[in-house]
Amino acid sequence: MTTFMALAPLLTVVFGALVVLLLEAFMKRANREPLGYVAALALLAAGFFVIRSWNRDLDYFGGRLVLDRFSLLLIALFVILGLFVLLMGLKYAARQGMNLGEFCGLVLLAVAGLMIMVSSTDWLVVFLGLEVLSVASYALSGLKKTDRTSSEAAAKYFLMGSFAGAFFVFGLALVFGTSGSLDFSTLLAGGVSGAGLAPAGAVGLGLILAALSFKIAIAPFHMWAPDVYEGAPTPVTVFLTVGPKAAGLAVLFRLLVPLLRNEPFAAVFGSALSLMAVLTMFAGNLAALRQRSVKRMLAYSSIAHSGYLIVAVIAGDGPSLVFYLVVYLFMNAGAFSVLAAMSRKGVEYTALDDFAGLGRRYPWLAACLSVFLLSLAGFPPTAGFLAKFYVFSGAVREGHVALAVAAVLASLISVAYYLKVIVFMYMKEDQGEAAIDQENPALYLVIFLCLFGVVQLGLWPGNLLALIRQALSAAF
């Protein structure tokens, strides 16, 4: 149905946006957590309207903008994550001489590029949320502005990102002058009946999926990832780290999965994501177990679930993707979290060594992060061992069982490098360094909703899924 409500969560965002950067302008007042607490109240007008849209099949601009039920559940997603990274920034910002009002806007802008992708069926109205997200993202990855390794995280995501928007703006031009069209379905319709798909349309289809590649952090296009992920503020990372990454996959999904069904286009493209994968997750687990970092360590993880995550793509299923996605979320937030509250004022306690003795000065914090590696690990029964399980036998049931052999290594491989924080928490003399901030209930707040979220989808997952498989058993 078209009409301007499909706008609405869009809408809702950018005018939060707005509201916070005059508000940041004119205001006075040394403390600025207010503009927090209105950027969150912007996401949460935007989760309403999310929930009346369900069921309704909204569309606008000609259908180029969609709201069915697949792209709801991100933008759910996308909701909760960028609550997260707002609570997690309100007392972070001000110890690290961030601007709260600057990093509250530009979470919300890089929120609405994340919804901007996740609801087109046009090519060019994906750049144009990739771009939206691409700024923000860049802006904030360089927010600490006193921090030298932010600031040349922000540099070097931006001219890393800036080959990988031309890569998609060239691929762009080449699927335009072969197929006359920019929209989903003209490409489908060629690539599905085996007819259209030009030589330099399947080039241009490259240079696309190269460019989301970057975004993903799949290899070989993620060697930004790691020194993107350990320099930007710690909330920020856990924005980078979960959105672009599930709006990547999101287009992906929607554009795949009808062609690996093509046996021609699944002999190459098929083959490529297959090795990809693989790569990915090999390079992302062997880099971790070097690490003596723990936050770079998390970044090299977090390469490493993008390889499970294209598991699921090139299995075609849908359900534990978003699942995997959603999991995702809460450990991975749950981990960072724990490490914006090893911080103050202008440093930041990253080390391993830093983490020797963790259990017995703070056990409540060590108990946390202990159960989201141990998510992040597969082990049972955390949510993460479910997501994992279930992109795995979807690879095997779809009949990749050598890549979920690979998955299924390359997953144990990473058990060490998780299982080695825990011991220097509680096996290691304590170091004495790192001092906890008691006094920040909305950093606490999120690190309790993401271990609610690991340990009840881990015991009781079938709500979730039921609800999953509803909504993509009706948009695709």
The other form holds:
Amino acid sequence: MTTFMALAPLLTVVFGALVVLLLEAFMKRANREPLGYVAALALLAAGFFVIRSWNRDLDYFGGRLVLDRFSLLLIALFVILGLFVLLMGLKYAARQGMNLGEFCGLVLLAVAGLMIMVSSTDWLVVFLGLEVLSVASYALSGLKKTDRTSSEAAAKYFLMGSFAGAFFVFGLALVFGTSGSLDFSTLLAGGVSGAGLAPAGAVGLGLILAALSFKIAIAPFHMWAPDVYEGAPTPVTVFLTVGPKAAGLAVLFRLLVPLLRNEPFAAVFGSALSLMAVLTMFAGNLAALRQRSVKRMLAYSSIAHSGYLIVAVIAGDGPSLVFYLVVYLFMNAGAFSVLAAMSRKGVEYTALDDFAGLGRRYPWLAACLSVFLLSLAGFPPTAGFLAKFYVFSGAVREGHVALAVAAVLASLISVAYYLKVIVFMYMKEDQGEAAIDQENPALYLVIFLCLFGVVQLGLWPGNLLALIRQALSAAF
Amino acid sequence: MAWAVFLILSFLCIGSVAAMILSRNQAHNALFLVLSFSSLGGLFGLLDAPFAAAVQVLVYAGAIMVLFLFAIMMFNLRGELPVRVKKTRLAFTVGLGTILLAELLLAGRKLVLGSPGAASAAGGDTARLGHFLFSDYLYAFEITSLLILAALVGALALAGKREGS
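Following the display of the form predicted alone, present the structure of the form predicted in complex with the partner chain.
Below: every chain and molecule of the assembly, starting with the one above.
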């Protein structure tokens, strides 16, 4: 159904960003928290429009904006992600010398970029959405202006990201030159009919895949990720580890699943992707083993998780992919929000030694972090176990046994460093240095919601799975 | 005749880009870039796209390069940067670059020798361009304005005053 209403979620978020940025100009420095509430309200309104549009298959601009159920599901995920990030940032911004108004405005703009990316099958629109997302993320990662690592992260992300963006445009030019159309389906038609792609189109597609893998942080395009994830302010790190990853994987999924069913194409791109998936899992997990900073360790772990997620794309297993993304949102945001809680004015405790004895001093915080880490490692009965189980069994079902074995081995390695943090929290002697400021209700709400998500989805995933299967049955 | 102009312009373009990468003086880099942008504009003109040619010269060779030169003057980057490149990394880079170049040449050969691609049909004047911009590409056009907004806000956020100072 073609209607202007298809624009409603996007417009709400952009309007919210504008309102926040305008209000910020008229507000006193001392207390800017209302800006956070305005931004959260905009996201909630967008969420309302998403629910209203469910099952109505809205589109606009001649099919360049399509709200099918797959994209609505992802947009809902981004709305939740945006809410988590905003709530985490409310107190964090004041404590770490960030401007809350700019933070909220940029988060909303970045969410708008994510929404644009997943709700179109037009190359140009996807690219522009990616750029809106990227430009907002570059600025977000440098918002902690008193901190040199944050500025370094912004500069690094900007330079590498622009480079990847150039690859995307170059690939796009080749694809447009050979197919004469900017829609995914025209390129796919050549690939699916068995005639194969024009050589220039195939090279273009390769360049676009490289640019997307950069955004998802897949080896060998992951070099920027640890520094950026570590240097960025912690709420922004949550956004960066989940948002671009989910959107990039959704685009990859839409693009690759019809192509990978086709023999000559699958032989080249399928094996290349499998190799990259294995590389990513092992590079991320092995590097995480050696880290002394919990934040950097989690950064490497998020690279490893991209590897598991790519396995789901290779197997063409949409429901597992989306389920893993939802679970990943909860467990990753949870782990990072405990990290954000380990702070007071001007100080953040991220070193492994700061976590020694946390189990005695802050038992609830330590217990929550343990649950999130166990879920990231994939222990039952947490949601992380089910997510990994679905992805790996889907891969075996589609005949990618070696890939599944590699994924299981990689996640065995990951258990070591996740457990190391838990050992430090409960079995090491207290150093007595990390004194944290506990007055932060919004952050504790996020931790609680993440805990709820991880446990609920681990024990009763049925409702969400039914929803995801319904959403994907029509599209693929 | 057109072939001769095409060859001259394209070699000028590629040559000046190569010179830009190899030269270690920032002002020279910028001027080589102007040369490559201008010859690219000439190539667009050869392809019967006068609007793209004019925009290429005005915006890229003109406005953007002025900004570049201003930035170079402001930062006063006189000293040459020390060259610290590991041999293995250099070899790796050259290898990967050669592979990419070979792929592109392979892809390009077919394009040049074969029939014109599907996209070559659409050339056009500014009226058609404007029509496309507000019909087929309206959504992309509007997102571009959102992109510029995001870039503005981001630049202000990074360059603005520090909180509390």
